[in-house]
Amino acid sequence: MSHRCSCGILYATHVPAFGTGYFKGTMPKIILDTDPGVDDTLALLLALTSPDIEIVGITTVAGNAPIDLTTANALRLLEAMDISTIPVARGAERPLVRQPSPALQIHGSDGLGESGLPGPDRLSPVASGAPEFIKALVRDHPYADIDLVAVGPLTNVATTFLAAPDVATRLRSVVIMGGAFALTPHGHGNVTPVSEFNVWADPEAADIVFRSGASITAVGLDVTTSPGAILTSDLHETLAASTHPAARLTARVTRLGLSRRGQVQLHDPLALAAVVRPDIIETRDFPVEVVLSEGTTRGQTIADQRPRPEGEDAPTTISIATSVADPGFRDLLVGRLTGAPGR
């Protein structure tokens, strides 16, 4: 199945071999914006392996690694899972107003966790960049068709609601992983005490995103850090032991973060399992403040708890995770990578 979006495009949807009734009309449609990445890397392959959701597009931003590195992982990771037919766009190179900050110490100096992934040798990204790719496709699609899973700094995102605001509201969804909101015991930062990478990466960014109407679910450390969210040595070795490629590639790029720290932490995929499972997540609905001044406030997410009165004009809120359930989410992960049927 082929499709020509209005930035001249010609693309295929991508027709995965893990499972069958793909294309039913009401599977969620999804453009992934990442920035690869370790956790990245176990999104993607989550949704590569679910047959449930269509992925219409990839977009890189700068992010865990510089611009080049995201975009060339991006395209390594289709590539090592023979897939050719899912359009990739290279988005921004830093955000909006600040330098990048690259967290390669954590994912290692390739972005993978020193895995040694070949290529791309095949694939290049399209002509488009991300945010008249995002444009393009929103706009191709019907009202609410599509939902946009950001699992990196929200540049891409908020130059493309700058660019074109009505993107915003005909998305059906905006998921993001980012923000640390202090909902939970596990809600601090892993940047500063109360920050979280992807927002304090770009503050500015985050801040248009989660102004500019569209309907958003953040998914925050909160609950990514949780004990429902972590992949221990023992799903570790369920990975490696699998015939499963997407499995082997993801028991490839955390035996570093695994030998590290003993344990990888599941942000992203979490994010993306909240599109394909809804109820992997409980959510509440709170105002969002960004803190954009330098220091060690800089990308906190104030979740604003308090009562409004009588009368008051609603203000505008957003859906943040507050519980993930556990084993439910290790479970959907674990069985997807290994293509355990009904999982």
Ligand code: RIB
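In this text, rigid core is short for the largest set of C-alphas that superpose within 1.5 Å between two forms. Numbering follows the first chain given and starts at 1. It should be emphasised that the depicted structure is a prediction, and the values quoted were computed from it without experimental measurement. First, how it differs from the form predicted together with alpha-D-ribofuranose (RIB).
Residue displacement note: D279 has its CA displaced by under 2 Å between these two forms (rigid core superposed). The two forms, fitted on the rigid core, differ between these two forms by less than 2 Å at the CA of T296.
Comparing the forms between these two forms, the C-alpha position of G311 differs by 2 angstroms or more, with the core used for superposition.
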Second form
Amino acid sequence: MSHRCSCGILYATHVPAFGTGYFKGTMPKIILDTDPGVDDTLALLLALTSPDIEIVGITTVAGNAPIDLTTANALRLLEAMDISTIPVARGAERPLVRQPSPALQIHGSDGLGESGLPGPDRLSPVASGAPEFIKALVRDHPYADIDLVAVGPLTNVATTFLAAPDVATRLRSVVIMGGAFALTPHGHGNVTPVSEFNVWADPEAADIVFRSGASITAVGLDVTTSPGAILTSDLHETLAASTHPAARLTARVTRLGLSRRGQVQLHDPLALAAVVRPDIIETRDFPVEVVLSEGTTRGQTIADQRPRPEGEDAPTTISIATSVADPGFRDLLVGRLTGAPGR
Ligand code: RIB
Ligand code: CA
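Complement to the form predicted on its own: the form predicted together with alpha-D-ribofuranose (RIB):
Everything in the complex follows now, all chains and molecules, and the chain you saw is the first one.
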């Protein structure tokens, strides 16, 4: 089913995947901003196998891999899942200020765990760039009808908010995979001792987004590197044994990481899961500051835990994930990817 919005962009609403068989007219609608990326792949597949959310658009950003590769990977993943109704808009090829810093040593030379996926042969991006696409889509939908789930550097999101500040508050929420807030024993960095990759890669963009007035939930390393958010070999075996295309594709793109590091951290699917099932995480609200100076603390996300007078929220107050339901999250992820009934 396709729909031409008032802005002239032709885009399609999501066709129910895998026999969900009913129109998804009333559940959360998401735009997924992503840099696929192995864990990005699991976020996309969780969204595609979740009958209780609808992807109204995908935007790609340079991050784990250069923009040509992250865009091609988004398209080849949709082709692998035989889905042609979700528009993909190509985004930023570099951060606002910094140099691009791909992480192919983690995600493999193809950005997808050297899984050798074919294509893309049939799909191509829409004509609009990511910021224009996000702006048009959000303005064309009713107020607070869309959640923006950003699981890569926040370059596209910041560029959109700079060009169209109203979009920040028209969105129902912005859920990011990003930051390391030192709120749990796992809340240290992964690029530096204190900085998480998505924020470190484009700290200026993160600073703009945190100051935008959007309703932000940050799913950071504090929870995504905890035991409840790790893909281990036993779960990999369950996925590899499944006949469901999403499970088999997940097993294929995670095999390299599992063989090299014995585990795959489920950063991005946990951020997506927080929209699918909000009680999968617990959060606390704090004002946040992003360090913009170069050096070890570049991209550090500092949660200001000092007591504040009642009702005096700072403008940069966001909700930060402090725990993940275990085994609830991994049960949800594996259950959806394998098509287990009732997950
Ligand atoms: O720090 C983890 C984040 O960086 C994840 O989004 C991963 O895909 C990489 O982009
Ligand atoms: Ca990512």
